[in-house]
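Single chain ahead, written as structure tokens, the form predicted on its own.
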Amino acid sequence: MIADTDIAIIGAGVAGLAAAATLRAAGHPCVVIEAAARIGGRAYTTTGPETAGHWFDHGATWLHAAERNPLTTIARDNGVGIIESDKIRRWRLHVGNRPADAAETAAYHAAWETFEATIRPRASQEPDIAFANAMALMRDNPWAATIELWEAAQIAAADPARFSLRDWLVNDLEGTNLILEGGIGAFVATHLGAAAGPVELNTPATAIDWRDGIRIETPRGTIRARAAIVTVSTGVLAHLPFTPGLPATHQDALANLPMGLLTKIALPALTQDRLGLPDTMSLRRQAIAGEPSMSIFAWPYGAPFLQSFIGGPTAWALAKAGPGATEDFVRGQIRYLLGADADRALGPALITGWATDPWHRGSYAYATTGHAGARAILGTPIAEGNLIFAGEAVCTDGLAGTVGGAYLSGAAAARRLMSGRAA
């Protein structure tokens, strides 16, 4: 049995840890439960033979918008090593299976200027449209599919045909991107975990009753609380029974905040030449509309592995087909871009499993067309202000989908409940 409490926190990802740290710093009683056997949620670092002993972030990788990201200050205050990614990351553009020439590179940069002049202004107009529909304004540009792949499927992990252009605009990240030495997941587990205090692991919430106070059912018994902060992903939240059911407004918002998917694949180097690629180089291939694609990040920040990213519908389709299909696709792309024997220089793949992880069911949420306001709606407290949903999915400050946004959301929910403000 777990003791009853004033405030229960469901989920010990970044939002849940931030909420717990905020409450406990104020001396406020709370209980934190986590379905998995670890804390951190989608901030998860491993170090093993699959990555030649180097750390690897399965989920969150960068501190985006570092100038206003609260984790930047926490990292610096704790002496965590920081790598300024933007200063050392290099790019190489490919057309087909060869590097782009000067004219093609110039056309690529011109396409981004067209995007900024055409698509960004449209995102502020009514009605909201799908990102893919907006890109139709550039349909004759040979680089339009590349931009769509990068902005929607890879960065937002979204389906371009369903992704709200307005949601893209609100959450288009600005500022500096930082890497934390040792990995963001390890940083979260060590530093945020210490501030948050004890967490009841292997304790999933199986049902929530909010008729008279809050009652949370778990395999270890019922937890009774005055209030609760629910920080699970929208993929999990959609399967969590509530009594009574959530208000129609919240149900509609939840239905329009599906989980996107970004799959990462690490392939360790087996040879010293490392395919002749320098450290920290991103290879971006010209995308062809209707064809699956991905990007490659060679030896990120000196790591001894080649890292690939597959996002959006392609990631979901490959995940459904299984890890073997994902690895075959990645190796095929590497052979196409870098030579017929290139993948022989790479060891067994480490493939992230967010699609099949029952405690997350995807990478992070995006709003569907016409529902950019769903984040704010889902984040509106219910049960007379005593039941609050927090996390990256409900961020309305432009940091949705990020660990910084999750942290701010969790801390804000805790402060709200301590202040006793009604919904």
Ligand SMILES: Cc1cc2nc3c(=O)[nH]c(=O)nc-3n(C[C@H](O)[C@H](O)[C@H](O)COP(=O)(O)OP(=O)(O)OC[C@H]3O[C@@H](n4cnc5c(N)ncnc54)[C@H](O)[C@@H]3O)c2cc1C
Given for the second form:
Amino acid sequence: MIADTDIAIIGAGVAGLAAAATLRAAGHPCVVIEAAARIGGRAYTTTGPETAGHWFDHGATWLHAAERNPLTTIARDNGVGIIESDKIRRWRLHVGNRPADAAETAAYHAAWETFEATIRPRASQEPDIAFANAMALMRDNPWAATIELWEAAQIAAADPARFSLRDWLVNDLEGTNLILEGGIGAFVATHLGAAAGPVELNTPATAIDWRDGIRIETPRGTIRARAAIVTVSTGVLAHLPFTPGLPATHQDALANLPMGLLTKIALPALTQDRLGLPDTMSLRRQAIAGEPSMSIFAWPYGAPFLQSFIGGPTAWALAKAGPGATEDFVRGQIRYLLGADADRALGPALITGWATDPWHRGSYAYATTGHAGARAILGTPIAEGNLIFAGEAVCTDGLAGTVGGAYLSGAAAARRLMSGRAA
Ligand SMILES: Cc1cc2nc3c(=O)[nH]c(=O)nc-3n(C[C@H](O)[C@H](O)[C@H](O)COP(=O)(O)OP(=O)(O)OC[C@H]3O[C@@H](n4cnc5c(N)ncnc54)[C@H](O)[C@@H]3O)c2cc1C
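Next up, the form predicted in complex with this ligand. The previous block was the form predicted on its own.
Everything in the complex follows now, all chains and molecules, and the chain you saw is the first one.
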């Protein structure tokens, strides 16, 4: 049995922890329930043989847009080691299975200039269109598919054919990318966890009744609260029963914030030569429209494991194809790109499981074409201002999809409920 409270927080990811820290710092009563056996949600670090004993972030990896990311200050204030990723990360471009030559590399850089000159301005114009449709403006450019893959399927984890170009623009993560020593998940669990205070673990909300105050059903009994902050992903929210049902505005917004998928695969080096690749090197291959693709990040920050990223529709298709499909694809790509023997130099794989994790059901949300406003709509309080959805999906500060955005959203929801502002 969990005691009734003034404000209940559902989910102890970054948004829920930020909300709890904000309330508890002000001495405001709250209860935090978390479905999983750990806090942190999509900020999750492990250390194991697949990453050769080094820390590995299953979810959030970089502090993007570090200049305006609230977690940058918290990390600095707590003396967390910071790696300036942009200064040491190297890049290699492939065409087919060979490194690009000088002319191809120049054409690739020129394609990004064309993208900036044509697609970015289009994003502020009406009507909103799908990212893939915008890329049709560069139809004849041999690097258009590569840019589309990188910006939509990998960074936004989105389906380019459904991804709102406006949403891409608003949440474009310009700025510095930082790595936290030990991993973002470990940082969140330690530092945000300490500020947030106690969390009721293994306590999923199974239903929410908002007719007269808030009643949250859990396997450990019903929690009654004046108000609640719900921080679960949109993938989870779509399966959470509410009584009465959510307003049509919120249902529509939820339907237009689907979960994208980014799958990360780690493979440890079995040999000393490390496939002849330097540390901290990203290998990006020219994408062919309609063909599945991925990128490789070799030996990140000196750790002896190879990390691959698969995003968007390809990631979902492989996850749905069942165990083994993702690993087979990655090993096949590695053999193609780095030589037939390359994957024999790599040990057993760690494959992140966000697609099948019942408490997340994907990686992070994107807005569909014409619905860039869905984040703000879903974030509008209901139940006379007492029921608020928070988290990365509803961030409207230009950091949606990130830990920084989740933090801002959770803290803002807590401040709003404390100040008693109506919807
Ligand atoms: C592969 C991957 C790579 C990423 N890379 C980056 C990156 O480099 N940089 C970056 O900033 N961000 C990145 N992100 C995104 C970032 O991790 C998320 O935006 C952020 O962690 C979301 O926080 P949140 O609090 O909104 O949601 P969550 O972390 O999902 O927190 C919600 C919590 O609710 C819990 N929960 C679910 N259902 C229930 C229920 N019924 N009852 C109670 N609790 C429940 C969940 O277990 C979870 O702990 C990445 C994510 C993934 C998956």
